[in-house]
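In the block that follows, a single chain appears as structure tokens, in the form predicted on its own.
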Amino acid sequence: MGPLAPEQAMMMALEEGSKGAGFVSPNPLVGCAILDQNYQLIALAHHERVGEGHAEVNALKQIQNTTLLNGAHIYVTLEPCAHEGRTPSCAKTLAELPIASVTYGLEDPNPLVSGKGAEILRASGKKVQIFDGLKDELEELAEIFLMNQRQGRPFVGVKVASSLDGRIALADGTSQWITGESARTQVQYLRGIYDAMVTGAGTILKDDPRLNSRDPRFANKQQKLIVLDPDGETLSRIAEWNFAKARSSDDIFVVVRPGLARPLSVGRALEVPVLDQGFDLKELLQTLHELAIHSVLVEAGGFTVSRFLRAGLVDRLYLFMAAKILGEGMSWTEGLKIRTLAETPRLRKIRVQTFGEDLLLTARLRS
């Protein structure tokens, strides 16, 4: 491999950083590429697990011949951390090395870091700069962390599997399986990268799903489930549901209207105020944030999905579309009432992938 251009180095760091998805919460996904003084790649690493080494430290560990760091160049997707926590300050570690420059993709919005990591490096005589480019890609890599820091709430993803005409089930409720095996395998991965799943009581009562990730990469990950059950319909059989058998009691939360919470044999009941058309979702997200839940994936029926859309609280949409037309049936926007075109949820940063015969449209929703 010859010398790398700055964009090539940052792209490699971006791709590397994504490998930590599902394992670093509440920390951000971060990747780091180290080039020698001739811009040859000498190390590439990512933040692998929360509480363990950050991307920069993991990359440095790969370099056995430390003379290669003389005049080296660091490319990292997020500003090196300035504070000491479960791991040492990356900025202070880099400041003590004979490197020439540090280029980072985004400034860290965490008040403990924001701008301070760059200050430490500049004070040590290093050339420090924010990378000019790839902003969409850099923001997407760290989007969960950025939402937590900027708005103080969990990041909300919504997963839908539908026909081309937007149906998630036939008129009689039949829905298995609209999409194929390859798409369903990808769903297992998506579940694994979020802290928690969110579903409605209707989905539990009808399908009795496990709603956990069967992706082997997440076999040892503790996954939380939040069931939106305003009338407490699932509480009397709480230990019998498949979701309760698939996770520990500490990872189960059933959200009910005020006055219905009671001690449960499995899980915990949470009271959240109810508005005219369902739970106060902003209050719900604040409650989940206080429980250290930093990202949720909503996998539910059309009315639950529509409530999140109507509240403007969907950050990323994962829309799996099968090459099928179902005609009459249940829509994934069943409860979404649009009065004018100006009110329609708008998508941005759209990406389309294929999984077998199915399409996956991934997009951010405009805030």
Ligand SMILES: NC(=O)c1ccc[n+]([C@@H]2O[C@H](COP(=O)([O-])OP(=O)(O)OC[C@H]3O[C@@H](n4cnc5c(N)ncnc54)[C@H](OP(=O)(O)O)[C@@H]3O)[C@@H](O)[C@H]2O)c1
Given for the second form:
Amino acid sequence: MGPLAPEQAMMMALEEGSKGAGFVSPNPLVGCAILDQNYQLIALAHHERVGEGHAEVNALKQIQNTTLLNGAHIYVTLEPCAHEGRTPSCAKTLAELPIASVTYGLEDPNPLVSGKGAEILRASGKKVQIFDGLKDELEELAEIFLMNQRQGRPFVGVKVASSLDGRIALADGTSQWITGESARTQVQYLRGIYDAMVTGAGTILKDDPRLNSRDPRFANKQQKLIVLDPDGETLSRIAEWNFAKARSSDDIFVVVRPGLARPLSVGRALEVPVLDQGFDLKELLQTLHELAIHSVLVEAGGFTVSRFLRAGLVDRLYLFMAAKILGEGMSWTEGLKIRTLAETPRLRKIRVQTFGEDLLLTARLRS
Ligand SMILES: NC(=O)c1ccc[n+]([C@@H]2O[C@H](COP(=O)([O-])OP(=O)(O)OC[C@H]3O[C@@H](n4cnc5c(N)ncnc54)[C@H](OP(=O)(O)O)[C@@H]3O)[C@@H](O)[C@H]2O)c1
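Complement to the form predicted on its own: the form predicted in complex with this ligand:
Below is the entire complex, every chain and molecule, led by the chain shown above.
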């Protein structure tokens, strides 16, 4: 490989950073590329697991011949951390090396530490700069962390598997399977990269799904599930549902209206206040935040998805569309009343991929 341009180095760091998805919460996904003084790649690494080495430290570990660090250039997707937490400060570690420059993608969003990593590096005589470009990609890599920091709530993804005419089930409730195997394999991955799944009692009562990830990469991961069950309809047989057999008791939360919580043989009942349109979803997210749940993937019926949309609490949509027409049946926006075009939820940064014969439209929602 020849010398790399800054954009190539940052792109490599971005791709590398995404490999930590599902394992770093509550930390951000971060990737790091190190180039020698001639801009040749000498290390590429990511933050792999919470509590373990940060991307910069993992990249440094790959370099056996430390003379290569003389005049080297570091490209990292997020400002090197200034603080000592579970691991030593990356900014201090880098400041002690004979490197020439550090280029980072985004400033640390935490106002208490933002700019401090850069200051430490500048004080040690390194050239320090914020990368000019790839802002959308850099924000997307760190989107869960940025939402947690900026708005103090979990990041909300919504997964929908629908027909071309927007149906998620036939009129008789049959929904397995609208999409093909390849799309469903991707869903297993998506379930793994979020801290928790959210569903409604209707889906449990109709389909009795496991709602865990069977992607082998996440086999040892705690897979939390939140069931929105205002009337406590799932509680009497709680241990018998497939979701309860598929995960440990500590990872199950059933959300009920005030007054209905009771001790359960499996899982925990949580009370959340109810407004006109059902649970107060802001309160729900606040409760989940307090439980150290930093991201959720909603996989539920159309009324539930619509409530999150109406509340402006969908951050990312994953819409799998099968090339099928189902006619009458539940739509994924069931009950979503929109009076003027100005009120329609705005999608941005839209990406379309194919999985077998199905399409996946991924987009951010304005929030
Ligand atoms: N294709 C797909 O991607 C997909 C994914 C999941 C499910 N599905 C299909 O969807 C159908 C189930 O739909 P569904 O609407 O019956 O089930 P659901 O959305 O899973 O669950 C509805 C239940 O959740 C409660 N709920 C949800 N959000 C709430 C909120 N914000 N506040 C209060 N309560 C809330 C509802 O309460 P209320 O009774 O008070 O409204 C109701 O008890 C099934 O046929 C299933 O196969 C399809």
